[in-house]
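Consider the single chain below, provided in structure tokens and representing the form predicted alone.
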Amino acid sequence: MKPDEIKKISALFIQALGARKVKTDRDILDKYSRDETSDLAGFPDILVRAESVKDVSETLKICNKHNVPVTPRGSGTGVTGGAVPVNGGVVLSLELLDRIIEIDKKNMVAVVEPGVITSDIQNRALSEGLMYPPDPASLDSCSIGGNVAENAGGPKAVKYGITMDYVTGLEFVLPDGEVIKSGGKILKNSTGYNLIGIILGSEGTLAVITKIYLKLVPAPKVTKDILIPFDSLEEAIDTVCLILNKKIVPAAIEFMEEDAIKLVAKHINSKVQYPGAGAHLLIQIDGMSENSVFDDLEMISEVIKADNEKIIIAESASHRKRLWETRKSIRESICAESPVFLAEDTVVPISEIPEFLIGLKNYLKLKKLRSVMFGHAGDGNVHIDILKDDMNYDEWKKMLPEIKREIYKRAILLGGTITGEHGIGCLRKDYLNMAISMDGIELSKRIKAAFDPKMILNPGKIF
């Protein structure tokens, strides 16, 4: 936007919302120019911090009337550039819409605003004997509105599902400022088109979410975590398939391959268990009784292809936290080792994980690139982080398209797709046609046009 346009639109916002909610100071705007995507930034012209659905509606009305691009933003923890204002314009921050409006124990539903931190919802639900299961890696910093916009997953997806499995209602604002409500404290709804399903995972390109209804479930009374070291990734994944085929459904089954284990051992202060292993499995079992959890543990022990004496079972909360520290420290360790890196989160059938990752690692070694691989073994969602290290920056940028295309091609050939939980954003939009037909993309564009005829909402994302 030109300086006179910024001044004009800012004045309209101030008149409609009040000066306190509107910022144009460059030092403040800088914080909103990036999310957690490595090596990506886009500077906004104006920041609006909404405090109510009315603020959101008024902001969008002004932007729609004057054809100003709007980038909705929660906590900015995404890793595909979804909250980065690559086209400038207005960042509409929802961080102050952060109330847990209600925990309805009778109906087992939470009603929340989009700026609430996900772990706060979990903790409030737990205090009432209930659980909100989706648990993205950044749950202590990510906001629930972003989780809904990205349809976030997490380790517990194998048993409990992902964000879309818990959203029973939404209030959202269209780009022209109209406020829509769909669903609510109900578990079934066959009334017209599934607008909730369309908004879920739409990455802020169709509407701005202002209220969310979330299904809760009874919190398990017993939880145990198990760390199992293996000599190879193949052995670890074979064990995962055997566990699932035994009709055991763990709350989580996470894996780390050798390079991930070694990198974390290098960077975190606490001692990593079995740092020389070819792979780790971290399994969480939960249930309503000690007996049911013990039965699952016994069946798991029967199929494990590893040294039983090396298996660690954590029973206390503090021990479980220590056991998970290695897995939760991977991203931090990668950033410390190489601040610029490529983060991919493809998904393949569970049984194909070893072939996919081993073949890919060999390919990357030929390119003289270091990789760190880990992820959700229970649902086939694998994270592939490739480190720039000291490679020349221009050379790094030049080779990225080839690397991405190779990763996606290999995943698709094995029956997978290009992203399991991070979304398309602006990093993967050039590769969308590898996973979706052109007819499918054109249909998606027509849906976008129906919601946002002037194309002001989160431009530069997905398409």
Given for the second form:
Protein chains: 2
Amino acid sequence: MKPDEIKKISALFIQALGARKVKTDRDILDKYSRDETSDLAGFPDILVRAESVKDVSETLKICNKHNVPVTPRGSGTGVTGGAVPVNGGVVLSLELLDRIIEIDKKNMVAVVEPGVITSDIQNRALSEGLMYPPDPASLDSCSIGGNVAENAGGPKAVKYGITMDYVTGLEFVLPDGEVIKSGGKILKNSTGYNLIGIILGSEGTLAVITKIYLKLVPAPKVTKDILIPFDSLEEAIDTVCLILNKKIVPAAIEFMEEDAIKLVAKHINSKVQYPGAGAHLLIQIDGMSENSVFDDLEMISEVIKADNEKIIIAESASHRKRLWETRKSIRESICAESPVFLAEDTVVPISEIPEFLIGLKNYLKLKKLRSVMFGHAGDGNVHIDILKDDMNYDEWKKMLPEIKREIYKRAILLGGTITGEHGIGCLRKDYLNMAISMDGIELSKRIKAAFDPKMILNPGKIF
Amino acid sequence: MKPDEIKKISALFIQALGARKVKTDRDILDKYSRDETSDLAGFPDILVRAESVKDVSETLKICNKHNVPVTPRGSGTGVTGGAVPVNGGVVLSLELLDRIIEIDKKNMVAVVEPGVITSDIQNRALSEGLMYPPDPASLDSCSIGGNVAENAGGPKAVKYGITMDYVTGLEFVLPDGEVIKSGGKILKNSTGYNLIGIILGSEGTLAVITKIYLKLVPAPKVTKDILIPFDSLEEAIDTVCLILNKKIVPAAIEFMEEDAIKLVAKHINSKVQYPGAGAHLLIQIDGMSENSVFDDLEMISEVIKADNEKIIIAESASHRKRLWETRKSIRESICAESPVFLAEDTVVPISEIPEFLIGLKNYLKLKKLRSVMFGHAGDGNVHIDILKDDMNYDEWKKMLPEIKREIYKRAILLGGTITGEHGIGCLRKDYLNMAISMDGIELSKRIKAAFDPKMILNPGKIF
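The form predicted alone done, now the form predicted together with another copy of the chain:
Whole complex next, starting from this chain.
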């Protein structure tokens, strides 16, 4: 935006919302120019911190009227640039819309504003004996509005599903400022189009979410976590298939390959268990009684071909937390090793994980690239982080498209797709046509126009 | 359509698809002029029975080019007229697209065509130790394509959710004949807009579904059904809340009030258990072991205030089937008592069921109308059937709008909505604006135009 335009639009915001909510100071704007995406920034011209749905509506009305791009932002923990204002304009922060409006025990529903941190919802629900299951890795810092916009997943997707499985109602604001409500504290709804469905995972390009109704489930009374070291990744993944074929559905089945374990041992925690293993599986089993969890545990130990003596079972909350530390520190240890890296989160059918990972590992070795693979073995969503290390930056940037294309091609050939949790954002929009046909993309663009005819909302994302 | 137009379009269909798939015989067309909606018919001009996705695409191309209305049809078991060609034109039947393409045990996914009967999928899955949980009352005759189009529910929604929770992939055809694929055998997907989400529950107005990927879950190893008679409906519903507050989630919690039980006893089965009760609850508990099911059963019997000696527990498949017969025969017995009736399936938050039902019953009594209430107490989805009995037909038709409006008003005031499973179809389109704001309806119409700019697909439905 040009300086006089910034001045004009800011004045309109201040008039509509009050000066407190509108910022143009460079040092403040700077904090809103990035999210957690590696190697991506875009500087906003104006920051609006909405404190109510009315603020959101007024902001959008002004932007829509004056054709100003708006980038909605939760807590900025995305990793595909969804909250980065790549075209400048306004960042509309929802961080102050952070009330847990209600935990309705009787109907097992939480009503929350978009800026609430996901783990705060989980903790409040838990204090009532209830659980909000989706658990993205960033759950202690990400906001629920961002989870809905990105359709966030997490380890517990194996048993409990993802964000989309829990949203029973939404209030959202269209780019023209109209406020729309859909659903509520209801578990079934065939009343008109599933507007909630299309907003889920739309990455802030269709509407700004201002209220969310979340289904809660009874919290499991017993949870056990199991760490199993294997000699090789192949053995670990084979075991995942054996467990699932036994018709056991653990809450989570996470894997970490050799390189992930070693990096965590090097940078974060020198006391990592079995640092020399070829792979770890981290399995969570939960249930309503000791009996049912014990049954599952017994069946799992029957199929595991690893050395039974090496299996670690954690039952107390503190021991369980320690067991998860390695898994949760992988991304941080990658950052420490190589601040610039490529983070992919492709999905393949579970049965194709071994072929996908082993083939890809070999390909990357041939390209002399170090990769770290980990993630959700139980649902086919695989994190592949590739390290720049000391490669020349320009060379790295030049090489990326070929590498990304190869990863996506392999995932799609095996019946998968290019992103399972993180979204398209800025990083994958050039590759969307590998996963979705041109007709599908054209249809998506027409849907975009149905919501946002002037194309002001989160431009530069997805398409 | 005019006779010469019928001739011209039929000839185009015959040229594109072959004569076998195209019918204009009146006696055949007659069968496609109704679904299971009470008191509604519309005569088609041409019937096309597609045998492949190519047939669907060619049919739509011709209709789109020549502005001919098309009504897609599964097995015609809907109850809001979704498959009734109220504007004439073409009925595009998917009944011959009836292959179960694959039950993928390793990935726990079924790949099916839209014309497959829902219970056939369930049975095939079960033979592999897997379960497809959604269980609409018509599951032995309804088709899975219709289930997706209407986002069908069923008793097991309490624990297992509804159709939308199981669709991981779709192939669908747009009105212009383009074939689009979205998702597949994958459990997480953040790749572009959630096209599956918006098609789910769109009642055949956005696209014609030609292939469906369904998530399967391990089949429970132990299932028990429990029938509990109560003196009054209030007592029965109170018990539902007590059970849910104990953090027990049965697979199903169905209720039948006095009048439902009596009608079944009168018309279908004179050996109904406890025919004099004020209400029945039918509860299904399932799990992976006798232990876990026993635990739930014990907790439930603790909270039940009914006479424990009267509780019937069925464990064998045949006994369980007998227990469900009454519940499954309610609609049939209503038909026998009064062939013309109003079938509503409003949803309210579970905690509001007693207030909703008792208030409504009193209102209907004042209006001198006989009503039968039953359905899904565990998820707030309540079936309210109102009998015409010997009321004059014109008087009945004249009175209906007021009655419907009153039911919907009460549901919405309590935080619910106007239909949970059956959809808007033809029957509720005049009332959609009670549940959805004008802005929401305008947005929905723009979405419709994004899919179907010439408005040929299932006209006269939803809007």
